[in-house]
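One chain comes next, on its own, written out as structure tokens in the form predicted alone.
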Amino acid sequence: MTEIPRSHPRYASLVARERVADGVKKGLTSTQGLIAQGRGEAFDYLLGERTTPSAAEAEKAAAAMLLLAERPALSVNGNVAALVPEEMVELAWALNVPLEVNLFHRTEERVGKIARLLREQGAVRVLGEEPDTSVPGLDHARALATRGGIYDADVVLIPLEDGDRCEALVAMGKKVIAIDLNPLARTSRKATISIVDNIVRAVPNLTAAVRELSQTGPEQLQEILDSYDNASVLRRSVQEMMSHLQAQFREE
């Protein structure tokens, strides 16, 4: 990877860009993932490359939902593996749940490489190498799933996910937590909880919230969810982008 000085004003963004590019070289990420990274980076620019109040609220609600779940599962694709493999494993440990590799541009070689990377980072329960069922309503490789993982889960975290799979999982009766920097995306609009934040911030924030709420009773966790309004959070995320842009122009 290119050595980027920490003094660079966009250090974090450039490091993330290098990680995805390196993921392509290592066979973890598809070349199409580079386009997805660039699109997300543009929205992060609009947010001011920070976790906004609406995102923090969504992350807390997501932590409550995962803690209340009976069979939660975490999905991992190529960009997620390139950007936050260690952080996803840490979240899985905090919740004691499986990670499942799921790819649109699927090859068995890529699935194997991602699974090995997760295990190298300390993951114990990694699924996806031998899918034994499929999600109804999908006609591509994203439909492949594993019993005991995403297929049987009641709550699924889908970072950097496609809208059609999000919609299909919701149609199965699952609660879906999405991490997507685009509040207008179908994924964000169809998910039960939409975290409009950069994944490199969102996953550590989510893990911290899980640990903070781990001793909280189920009634209090349910109160957090009952007071959460995803449509309102998405509207606020757009307003936060607009406010940041307006502030930039006032400074000039």
Ligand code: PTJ
Given for the second form:
Amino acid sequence: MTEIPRSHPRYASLVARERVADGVKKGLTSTQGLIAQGRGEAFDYLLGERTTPSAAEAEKAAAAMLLLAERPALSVNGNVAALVPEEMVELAWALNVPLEVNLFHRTEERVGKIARLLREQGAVRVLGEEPDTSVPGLDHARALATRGGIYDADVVLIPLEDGDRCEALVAMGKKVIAIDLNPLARTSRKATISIVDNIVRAVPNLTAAVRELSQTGPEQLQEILDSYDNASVLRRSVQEMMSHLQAQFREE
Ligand code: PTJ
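Next up, the form predicted in complex with the named molecule. The previous block was the form predicted alone.
What follows is the whole complex; the chain from before opens it.
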């Protein structure tokens, strides 16, 4: 990977870009994943490359939802595997839940490489290599699912996902937590909880929130969810982008 000097003002963003490029070279990430990362970067730039107050609220609510869930599952694609493999495994450990590899541009080779990487990082339950069912209403490879994983889950975390599968999972009666820097994406608009934050910040924040709330009783967790309003969080994320941009012009 290209050496990025720590002093570079956009160090984190450049490192993430290198990781996705490296993911493509290693056969973990699709070439389309580079384009997706570019789109994410643009939205992150508008946000000011920080976890905004609305994203922090969504992350706390997501942690409460995952802790209250009976059978949660975490979905992993090629971009997620390139950017946060260790962090996803840590989240899976904190919740004691399975990770399931699910790819839009599916090849068995890439599924196998991602599953291996997650196991190397310490994951115990990695699904997706032998899907035994499919999500109704989807006619592409992303429909493939595993019983005991995403198919039976009541809450699913879907980072960097396309809108179709998000909608199809919601149609199955599942609660869906999305991580997507684009608040206008269909995924963000259809998810139960939409985390508008970069996955490299969102997953560690989520794990920290899970740990922080792990001793909290179910009634209090439910209170966090009852007071959560996803439409308002999405509106605020757009406002946060606009105020960040306006602040840039005021500084000049
Ligand atoms: O590995 P595969 O085959 O499953 O393919 C994965 C990609 C991401 C290529 C595929 O799901 C895809 O094409 O996704 P989209 O439709 O481009 O959507 C990805 C969404 O993730 C976009 O709305 C981006 O803004 C957002 N995004 C990209 N990078 C990040 C991000 N959100 C959070 N953190 C990021 N680093």
